[in-house]
Amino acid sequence: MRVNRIGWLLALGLSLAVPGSAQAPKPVKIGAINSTSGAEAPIGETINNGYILALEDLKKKGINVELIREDDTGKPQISMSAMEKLATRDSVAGVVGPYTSACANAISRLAEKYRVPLLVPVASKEDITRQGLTWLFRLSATTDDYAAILIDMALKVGKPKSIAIINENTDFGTSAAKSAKAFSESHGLKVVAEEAYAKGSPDYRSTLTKIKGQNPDLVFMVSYVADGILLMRQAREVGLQPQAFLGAGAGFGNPAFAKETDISNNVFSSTQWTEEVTWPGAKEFAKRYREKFNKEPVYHAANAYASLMIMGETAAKAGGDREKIRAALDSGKWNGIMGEVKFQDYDGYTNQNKHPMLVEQIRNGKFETVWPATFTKNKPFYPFPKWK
């Protein structure tokens, strides 16, 4: 109750201060489906941090959002429960989330059915926006993009002939590996090894020894942070020495990975966001994120932040009217910490933001954006130096 009153006063003050800019500060209800317990919780937490910062900033803009958080525990049918509840019982104006692609796929048609605008922040599986749905919007880049940018960079800065693909056999892992394979083959790279491993195995030495025998020029990996560290530690042990280690987002873009400088230096990873990029507000976001959560900001948080900002602003402007929000998302254009966001129809996608990917390289435990040249002056360091 008290929060509401303060928010109301605050909004009133703002609307008085800036005449005509803000309307009646009735809170707009937005749902957030996320995985905050279960196996997906580590990243779910990061996403939630992004939402927390977005709520603060919306409030500063005089937009009072009542965020209804739903935990789907990473399970599609529970994600559906959450969506049903938000759409019909809580009557939200729009929904951001869910985290995983499996959940996003499961609820995509519910959004259509209940005519609720759904903005997907990070789930990257291609088919989510390939169903021709009109109420579903995706800010995140697709899985294909994660693989393409890395291999493309390697082909442009070096002369690799062969590639080995190591991935965890999860949803993201399998589809990223598939994308990498397709991209490599269409660009004349020979795929010499494909290893899909079960997440959480303590020992990858024998797999890596086998790959070393193939002597690949590129090693492409899709792993979460912990397995990423193990893979690199053990790659060093067995002396796997390609021209470049390429990590498709996820674990390799995680600060905990970068901190392991013995094995992380010079590893490339693809990401949707870095703080060095010239997108407006990126640096401030990173600074505030560090101060508030005492953690390094990662792209999941930035994607989540931008998604809720867009949804919040659009919903407030449309007075919570779902049809109007959908139309505004469809035709609108935003420029924020994720660069320019626009939901377009192309290559069989509907309402897909054509998000430019970035490549980072770890130097002395810090991520540096090194590719593409339009976003950075840094040059990628290639090939990978000899293991000490």
Partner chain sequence: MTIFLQSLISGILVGGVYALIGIGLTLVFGVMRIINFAHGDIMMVGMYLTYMLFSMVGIDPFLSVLITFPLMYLLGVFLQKVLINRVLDALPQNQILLTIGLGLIMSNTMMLAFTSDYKILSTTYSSSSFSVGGSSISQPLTISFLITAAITGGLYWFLVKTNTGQAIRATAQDREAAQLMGINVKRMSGIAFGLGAGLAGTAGALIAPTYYIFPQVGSVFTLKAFVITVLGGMGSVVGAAIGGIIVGVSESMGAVYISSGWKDVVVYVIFLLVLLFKPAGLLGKSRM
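Same protein, different state: after the form predicted together with its partner chain, show the form predicted on its own.
Below you will find a single chain and nothing else.
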């Protein structure tokens, strides 16, 4: 009897030690909606790179995330279909994304309908988190923040009296232009031109010539990469010569724009992250990003990384329970490469992270942090030099 009992216990021990048994952590399913094809693919790529690094770090923490990726091509209707698929057929615990403001705005109420936690990494249109939605959270700063940091810097390093605003007529562009106008007027700047354009237009010369006729001290621009490059090329052609070109992140904060050194040098861009910040792990993240992707890290990647880390850790701790995840996001606080992240209700916002902004200036094809002084010793080069 004793021999049989010992043999039975040994057999039981062996069965429990079999690789792949129930001891392995069950993966938590998270959806990621991104623009990996179409016009916004260059930025979509950097966002995906951020997710890749986050998955590596989550795995190191013993958190097994099954990331289900959906490409919305930058189109709201496709983004909505992706959200419905993730929420119903894939039964994900939560969703990160999408990239553009138009897509994020489109799926925000679907998160509420299907009761799926949605964490927006980058999209910045004001209204996204001003709908009173309880399943929607945003790590990204808002277009008010994008405009305020740029114009405030210009007012403090120069003596501008007027500003012209040119923006694409998308959710992001319209919201950022509205924010820039409100901030400018409240700080005594005269808005001499407001020009919206259709995204992907082939020629902006007539619009830029009209702006040139107003002789603005500042030109505030809101565009994605391709349009941003074309705008600056044609600004040079028509001789538009303000004290400063201010780019509201997006395309102006992308390495593809910076590489166009004949038109990008000395352009300012607002940003949510640079490797010069003192936030925990920021410098290490930049080093890893270069080593893995052989590219310069940008704020889109950092935002994406932080968002997936927060969603992954929260979902794992909650055992994939959506309601518990929502509650944990609502009450939690995190500190990492984006500084302190806490989703708060303030000034009409719901579940909005109060994120500090920075300003970069492009010099010889590279971004340098130049503002505020609390983050860098670099000084802004102002005013914009004469076109050669």
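Positions refer to the first chain, counted from 1. Since the model is a prediction, treat every value here as computed from it, not as a measurement.
Hinge residue for the rigid-part rotation between the two forms, picked from Cys103, Thr129, Leu53, Thr143: Thr143.
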